[in-house]
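Starting off, we have a lone chain in the form predicted alone, written out as C-alpha cells.
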Amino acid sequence: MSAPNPDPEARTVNLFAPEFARCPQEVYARMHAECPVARAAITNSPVISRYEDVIWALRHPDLFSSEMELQMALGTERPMIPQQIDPPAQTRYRKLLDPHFSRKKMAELEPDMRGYANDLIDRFIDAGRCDFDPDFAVPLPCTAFLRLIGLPLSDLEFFLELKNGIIRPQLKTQSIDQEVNRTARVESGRQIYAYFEEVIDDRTARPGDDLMTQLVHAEIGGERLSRNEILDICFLLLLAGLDTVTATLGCNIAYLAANPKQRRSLVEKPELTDGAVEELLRWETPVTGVPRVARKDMTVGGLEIKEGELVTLLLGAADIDADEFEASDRVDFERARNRHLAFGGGPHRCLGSHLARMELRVAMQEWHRRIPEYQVAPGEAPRYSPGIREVLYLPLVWDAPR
C-alpha cells in the first residue's frame, strides 16, 4: 500500500470539477505526488488513487464493500446485481450471467456491429461533419445491447433519459442540490423498474430468443429467479448497456482527433487497433471511480478510514500510476504490458467487458477505414460531464467525399 503522505486531512480533490472532466489526468499526477488518499471536496469522503492501493480494495470486498444501497441511492429499491451485493451471494449470479457475455458469444455478434457502424456512417458521411456523440456513439452501442437483451430500438430514447436520469440528473434538473437530483434518479427509477415489469410479463407469456427471455425463464440451483431478482439484474443492465461504451468511445476519438499522429498510426495500421483500445481504456478511463463502503476503520495511505465511510476508488488515477505503468503518461498502442483497471478488478470487475472491447474495435476500426482525416470542427471544443466521462458534445468535421 501507499506510503503514509503528510497532513492527508489537508488535502481534497473536488471530482466533480469541470476541469476534473476535461482532463483528469493533472489531477491524477498531483494526488500522486501530493496526497495519494484525500478526501473529496463536497462530501469529505476518502479517495484512494495509488494503483496497489486500488486493486488491493477491489480484491478485497469484506474490507471494501459494494453492498451499499443506502449509503448511494441511484434510484433503486433494492441493491443492483450482481454489483452491488458481494460474494458468496454475488458469485452465484456472476455464474449465472457471465456465460451471456463471453468472448465466444461476442464474437457471433461481431458482423452485425460492423453492419450497424457502416449503416450510421451512411448517414453522415457526405456532410463532411457530425456530433459523434448522439450520431455515433450512442446509437451504436445501444443498437448493439438492446438487440442483446431484446428490447425495442423504438424506445432508445426513453431509455436514454431515464439512464441519465439516474446517472446525470443533473442535466435534467439543471441543479445542483442534491436532494433535488435525488428526487429525479427516484422518479426515473420508478420509471425502469414499471417499464421492465411489463417485460417479464410479456416474456413469461410470449418467450423469445433474447437476454431478457432468458433471465425470465433462468434458474439458480434448481429454482428460477425471483421477479425482483430479474428486475435488479434489468436495472444494471439498462445502466451499463447504454452508458459506459458510448462515454468510452467518445473519450477515444476526442482524443484522436487531438492527436493526429497516433489516429493515423490506426488508419495505417488497423492491427494496432486492439492496442489502441486498451491503452486509451488505460490513458481515458471514462469510469473514473467507483464507490465503496469501508467495512471496519482502517489507515490507508496515512488516512483514516472510519467503517461505514463510503470510498472512492479512483481507477483513471490507478491507470496513470507510474509505479505500475512504464512511462505512465504516454500513450502508447503498442505498450507490452498494460493491467489497466478500467474495468475495474476483483469479483466485481465488469460483467461487460468482452462486449465492450467488441464494441469499441469495430467502431474505431470502422470509422478510420471510412473517415480516416478528421479533426475538431474549428472555434469548437469537445464539453465532457463529470463522473462517467462522456463527451457530451464533440463537433467534428472532415472532408466529405467526392
Ligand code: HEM
Contents of the next structure:
Amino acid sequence: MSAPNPDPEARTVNLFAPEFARCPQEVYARMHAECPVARAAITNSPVISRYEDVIWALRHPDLFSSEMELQMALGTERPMIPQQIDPPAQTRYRKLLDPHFSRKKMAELEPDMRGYANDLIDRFIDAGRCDFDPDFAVPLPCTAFLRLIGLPLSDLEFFLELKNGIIRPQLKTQSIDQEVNRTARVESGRQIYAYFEEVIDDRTARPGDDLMTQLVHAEIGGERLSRNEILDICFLLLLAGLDTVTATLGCNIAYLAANPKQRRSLVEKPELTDGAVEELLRWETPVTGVPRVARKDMTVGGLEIKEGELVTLLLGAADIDADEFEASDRVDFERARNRHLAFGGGPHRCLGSHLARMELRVAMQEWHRRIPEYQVAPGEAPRYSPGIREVLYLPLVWDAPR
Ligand code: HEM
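May I ask for the structure of the form predicted together with the named molecule now, the form predicted alone having been displayed?
Once more the chain from above appears, this time first in line as the rest of the complex follows.
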C-alpha cells in the first residue's frame, strides 16, 4: 500500500474532466499511485478508489448509507426501491425481487432476445453502416425491459422519451439551465408514475403472466405491496435497467472496433464471449462510481471523512487495482479470476446482473456472427461521457454483405 501524497492538489480528482471521459483508466491509475482516497473537484466530496476500501464500504451500509437526499434530482417523489433504502428494509425487498431476476428466469428470455437483436441488425446490415447507439444499443435493452415487465413493445418510443426525460432532460429542453432541466425531470417523473399507475390498475383488474402482475400481488410479511412501493420499484427498474446495458454495449463494441486482433479472437471462438463480457465489464466499468452518505466520522486511506458527507465509491478504479487483479492493465478475455465490481457489491449488488449478462452475451454473439469485421467510420472518433461511461457517438462501417 503506498503512502498518500501530502500535496493537497494531488489529492483532488475531477471526475467530469474531458480526460476522465476519454480514458478513465489513466485517472484511476494516477489515483492509486498518488491519492487512493481523494476529494472530488468542485464538490470537494471524498472519492475512494482502492478495491479493498471500495468493497469494504459497499459491505458496510451501516457506515455508508444509500439513503440520501438525491431523489429529487432524478424526478422522483420518494426514494427508489431498493436502491435508496438501507438494510434491513432493503433486504426484505430484495428477497421478494431476487427470484424474478434469477439466472434461470432470465435464460427463458434468451430466444426472444436473439430475435430482437437480429431484427435490429436486419434494419441496417445491408447499408454497411450504423450509428450504434440509436440503432442498436438503445433499443435492444429497452425491448428486453418491456418484454420482461410485460408491457407492449409498441410503447418503445414512449418509454425512451420518458427515460431520456429523466437522464438527459437537456435533449428535450435544449437548455443547459439547471432549473429548466430540473422542472423537465419532475414532469417526466410524473408521466412515469402516471403510466405505471395505469398498468397497476389494469393488472389488478386483469392479471397476466408478467412481472407487473406479480408485483401487484406480491406480499412482504403477509401484506401486499402498497401502490407507492410498486411505483418506486418500477421507477428504479426503468432507470437502472436501460442506460446501463446501452452504455456497456457501446463501450464493448468501441473497444473491439479499436482492437481488431481481440475482436477476431471472439469471432473465431464465440465461446470466449462470456469471458469477454466479464473482462470488458471490468475494464470499462460503465457505472464508474456509486454514491453513499457517511454515517459517522472516519478516516479512510489517510483522508478524514465527516458524518453526512457524500462519498463516491469509484467502482471503475477498484476494477483496475493491481492489488486485486493480476496484470490489471491488460484486457484478457481468458482471465482466470475476475471478481470485478461493475455490478457493485454488498447488499445493493445489481438486481439485474443476470439479465444484463444475458443481454450482453446475446448481443455480442449475434453482432459478431452477422458483422464480424467493422470499424469506426473513417475521420470519426467515438465520444464518451463521464458519470455513466457511455459512447455517445459511435458511427460504425463494414462491407455490406452481397
Ligand atoms: C451492464 C448493465 C448493468 C450494470 C453495469 C449495472 C450496475 C449496477 C450497479 C453498480 C449497482 C449498485 C448500485 C449501488 O450500489 O448503489 C446496480 C444496482 C441495481 N441494478 Fe444494475 N446494472 C446493470 C443492469 C441492470 C439491469 C438490466 C437491471 C434491471 C432491469 C438492473 C437493476 C438494478 C437494481 C434494481 C439495482 C438496485 C439494487 C439494490 O439497491 O438492491 N441493473 N446496478
